[in-house]
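Take a look at this single chain in structure tokens; it is the form predicted alone.
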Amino acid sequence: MKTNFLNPELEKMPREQLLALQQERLVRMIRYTAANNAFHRDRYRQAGLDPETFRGIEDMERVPMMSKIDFRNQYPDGMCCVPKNQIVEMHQSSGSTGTPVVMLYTKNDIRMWGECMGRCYRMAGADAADVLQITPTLGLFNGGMGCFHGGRAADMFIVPASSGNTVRQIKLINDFQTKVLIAVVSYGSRIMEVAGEMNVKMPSLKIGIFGAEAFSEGMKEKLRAGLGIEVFDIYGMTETGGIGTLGQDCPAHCGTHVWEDHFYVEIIDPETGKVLPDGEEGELVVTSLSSEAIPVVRFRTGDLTSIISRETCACGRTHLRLAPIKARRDDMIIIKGVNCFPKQIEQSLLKVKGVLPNYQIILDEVNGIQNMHIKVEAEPGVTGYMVEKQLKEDLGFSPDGEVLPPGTLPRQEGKAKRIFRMKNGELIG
């Protein structure tokens, strides 16, 4: 198993001498948060909490919780603990739903973020002066200037290809001799489909690190195979800061290994509130510790998992592993009273031998009434009838499902959009 470490003194702290950090950071941002911003400052008082006597973790269910909501409120800088002119950079969600979610960053905010990338590269096998080729775009989006930051942090060779033109990201894989690969999961899978129509190989291409979209087994064994590289998948959000800065799993595929040092995590129930003991799943609620612009504290994140192990790993690391996200809360769709999430129905399609990465969800509100119809791009001889037999086997009931041969379906070069809602026939989202 390879794997390397970009700090191995803080990524194999002790469990008990990582627990004291925790504490020591958690008393502190309550603190800092309370003295340096109304926001937080109101919503502490609101809920009884005084941040002189906070004792860290055992007062932490004490402490209220917040949301994307709170930060699209306070839009643009409502939330933020520092003056206009310690803010070295801010990046922000696409907004596709409403306001955008903004995270500014100092410049201790940006060496942590890099600090963080730069530990999920060391994890997933990477050296120094080995090439990078980040394929996010970067702008606006977090995910291209973290892998960029994190880049740097690990002394690698960095290819900002940014997003699209999958013939020159090709080229530019084996011109460079390209070692590691980061992309969302959507785009690694028309890489790989790319190179087969052109039928290039990409010897150099060892690792692969994907994010931002539902990421199922089945996917990840589609581009294991099809592009001949160890996967991994990495996790973080515009609020906690980015790309990477809550962790990645290590070579030995066991769970998201979480950075403790700079965030603390938490499992609840997504109806109480309640924290959950650890293997039990519910929502993940994450605290910054290190973050100087704008810190979250119990931030629900709306993706569901749970804790997996606090023991050390195979691979060294001391800090907690999560499961994969199973799902985000508001991704659920209910169909024909059973609920089911977009992650379990790619993972049912690609158990079909055949079946393509290419696929749309439709949801169809006809009187009241949801109906799921799944298109699937798929290699000759795959048919309807064994796309619906695989979901009604796996969901527990029987959306219509239309094969299209490969190629049919549009691509995006970033995100993949796989859902659309439409009512009475009509396209509405």
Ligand code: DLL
The other form holds:
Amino acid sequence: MKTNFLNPELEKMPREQLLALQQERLVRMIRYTAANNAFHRDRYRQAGLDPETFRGIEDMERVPMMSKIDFRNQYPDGMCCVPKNQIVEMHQSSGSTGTPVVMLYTKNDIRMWGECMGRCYRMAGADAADVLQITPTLGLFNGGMGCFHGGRAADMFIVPASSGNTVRQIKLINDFQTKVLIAVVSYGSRIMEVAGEMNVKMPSLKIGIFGAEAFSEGMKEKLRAGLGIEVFDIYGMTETGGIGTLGQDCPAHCGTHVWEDHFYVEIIDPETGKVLPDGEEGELVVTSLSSEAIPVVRFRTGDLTSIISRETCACGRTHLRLAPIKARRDDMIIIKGVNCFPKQIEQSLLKVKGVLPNYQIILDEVNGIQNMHIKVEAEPGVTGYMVEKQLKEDLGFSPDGEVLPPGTLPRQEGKAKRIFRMKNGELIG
Ligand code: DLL
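Show the same protein again, this time as the form predicted together with the named molecule rather than the form predicted alone.
Every component of the complex follows; first up is the chain already shown.
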């Protein structure tokens, strides 16, 4: 297994030391946020939490939780803990409900982000001077700039391609001998598709790092086989400071190593808010341990996962591992009394030989009854019946499946829109 380390001392830190570091940083973070920001101060007061008596991990359940709604209510800088002249960068995600979620960064925050991302590259086996092609947008979306800061931290040769112009992306890969390709999952699949249409090989590519969307095993396998690379699953979000802040899997591919010196994670029961034991699936809650501008304290991510292990990994890292993200809580679909998530649908569709990773899930509520219609691209020979049969076998119900020729569905350069909600035939979201 080839894995490299950007900061071996911290990545392989014995767990007792890592825990001691977390304790110290948690205590400091509660006091820091209370001292520097009214939003945090008020919510601690309302919950009866005295920051001066907070002792760390054993007191975490006394700390109130926060969510995306708080980010929206505090738009644009209500959660900031430092004076404006210390802010050096910002990013925002648009979300579906209007008000954006904003993240602000101090110099140290950018350094920390770069280090998290740089660790991810090295963990995937990248060396200094390897060519890194960045395809997430370099702009307001955190994806591109996070990749950039990480590339600098890991001393790589950066090709800042940004999103779009897939033919040019492929030319850049071959002209500059890109070894590490980083992309939103569906864009990785788009590059693979266009290279196939052009009948162009990309032999320099060795490492593909993908994320930002539900990422099924079937999709990982398609990318692995189609691009002839090792595939890594990278995780992060605007609210924790962006891509890579919450880690990635290592070449052992047994879960996402969370950078625990910078983030403390818990899994809660989404209904009761109680912390769940390791191994049980629930909602991920994150607390920043070293962010300065906008640290999160018990932030409910909305993402469903579980803690797989806190044992030292075969790669040598001691930082705990999360299961790949199953879904966002609010993406749960209920059809005929059966619950399912988009990733399960993707996994099921990709089992059908000849089905391509381009699909849409259309949910249409007609007179109070929810129906599901699936449009999927496939090679000739695949029928709607084959798709329906597989879905019935895996999900327990049978949405109607419509098979379309390759290239029919629209392609997106950012996150793919897969779910379309309709009411009595009209698009509502
Ligand atoms: O999507 C950051 C990112 C960019 C991660 C590029 C990886 C690659 P946001 O736009 O704020 O930030 O969206 C964050 O995307 O809460 C998850 O629901 C989802 N997500 C991110 N990574 C993964 C992943 C970026 N590896 C939201 N698997 C998160 C599944 C993911 N879902």
